[in-house]
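Coming up is one lone chain in structure tokens, specifically the form predicted alone.
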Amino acid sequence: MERGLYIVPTPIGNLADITQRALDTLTHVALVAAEDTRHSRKLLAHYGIETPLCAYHDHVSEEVTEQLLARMIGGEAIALISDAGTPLVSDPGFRLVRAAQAKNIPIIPLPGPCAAITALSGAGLPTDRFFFEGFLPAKSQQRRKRLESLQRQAGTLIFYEAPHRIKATLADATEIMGSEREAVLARELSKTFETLRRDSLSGLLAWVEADVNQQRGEQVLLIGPADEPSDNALLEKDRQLLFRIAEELPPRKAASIVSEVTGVKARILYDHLINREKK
């Protein structure tokens, strides 16, 4: 097998949803790097695969990541793994890519499943433009922050939560974001008991309160666009910054600007400069 370091999505629940190329793969490297070797040996075992295993997590050591390079360096093919699903997509193995990128060492990155678009293409939601922020803060303030930095984004928002969380998340998000704002949740995707149910935000908060069996598991959390904003609905803190930038700059770059922090069309925000010009 060529060398070179190669990222192979695992089952992220049914064993059967692997693909025969990362079968093939897992079992002709020379080894396989893998987020917790207690769990991805039974992943191995159920496919009668001998390969060895190594850690490779966030907090190995800087040693590791040399030996790992020196072995691809070496010649030998290394394949990266996590617990489920398509490994760096809120797992680690970042710093080993850019490591191995560093040392002209191939990168082959093989599709396969990921618990997000899957929950995404089941989801009912938007899907021409998603927005995939990973796990949210787990203290309430900084959770928060960040949900209101988010709340005006145009496309579907994406979010892992952990079972303990995911009734507090949904309380935090139906404040801040509205109680009619439509969601999904999508739990233990691919597993017997999954479960994918849209409803508006307050809606799933009642439906989780009422059955504690929904917070267990695996949840992806799926929150779908913001409303596009009229003229007069530009929060008060948007529409000051938009005329501060457009003191210093033309009015379409100004808008441009605006639009990436806001997350507000610039359409809407450069017609708005046009509008108060002509007043």
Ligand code: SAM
Contents of the next structure:
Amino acid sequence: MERGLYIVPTPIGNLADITQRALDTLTHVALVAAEDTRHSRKLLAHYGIETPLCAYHDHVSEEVTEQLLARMIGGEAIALISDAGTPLVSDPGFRLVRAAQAKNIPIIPLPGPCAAITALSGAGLPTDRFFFEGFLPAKSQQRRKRLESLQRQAGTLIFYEAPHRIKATLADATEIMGSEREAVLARELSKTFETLRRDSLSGLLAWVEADVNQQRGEQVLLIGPADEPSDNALLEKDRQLLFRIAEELPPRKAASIVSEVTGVKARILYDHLINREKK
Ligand code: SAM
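Could you present the same protein in the form predicted together with the ligand, rather than the form predicted alone shown above?
Full complex below, order starting with the chain above.
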């Protein structure tokens, strides 16, 4: 087998979701570097693959990384896998890929399962642009800050979330992005209890609150793009900022400054100020 580092996606639930090329690669490489060897040993055994395994995660010592690099420099092929899905996507591998690139070791990424893309493809939310955030911070204050910075991001937002935090995250998202913003909760993809539910953020929150089963298992939360900012869609805090600045400056200047900060078109902000004065 050609020497190099093979990035091999593995199933995110349904064990049939592995490509023939992934199986061939895992069978013929000299070594499989895995996030959790016990977990991956079971996976390989399921497919009758006996290739040796070693542990690799982003906190392994320099020495382990150096050993892997030395083997590939010496002509061996090594596969990198994580517990599920595509390595490096909210999973270990980034440091190893960079280190291998620096030594001119070929990197061969294989296409395959990824929870974010699987969820997006079935969500019925716009797919022409999307923004993958991965895991939000666990603490509410930092999570809210991050959500605030993403609320106007163009395209569908994709988050991974732990089951015990989904309710709190939906509550924060509802407050920050607006209760009517369209969203999808994709749960247990490719598994027995697979559920994809599309609703408003507040609708999803009510749903998971009413049925604790919906808080169980693996979750991807997708939030549809913000509407084109319009007069009505102006966020309360932007409205307050606009009115406060307009107390000190003429409407056109106030609108232009708030537009720079918020991304809302200056014309919309200006109209907003003028219409308010007319009322
Ligand atoms: N590398 C993986 C990938 O390609 O999707 C993601 C690994 S990340 C550590 C694990 C998170 O992915 C879970 O907490 C969950 O948010 C999401 N996830 C993984 N499998 C899933 C599934 N079957 N259904 C829904 N979400 C899943």
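Model, not experiment: these values are computed from the prediction. Positions refer to the first chain, counted from 1. Whichever C-alpha set is largest while still superposing within 1.5 Å between the two forms counts as the rigid core.
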Next on the checklist: Is the shift of Leu15 between these two forms large enough to count as movement, that is, does its C-alpha move by 2 Å or more after the core is superposed?
Outcome noted: no
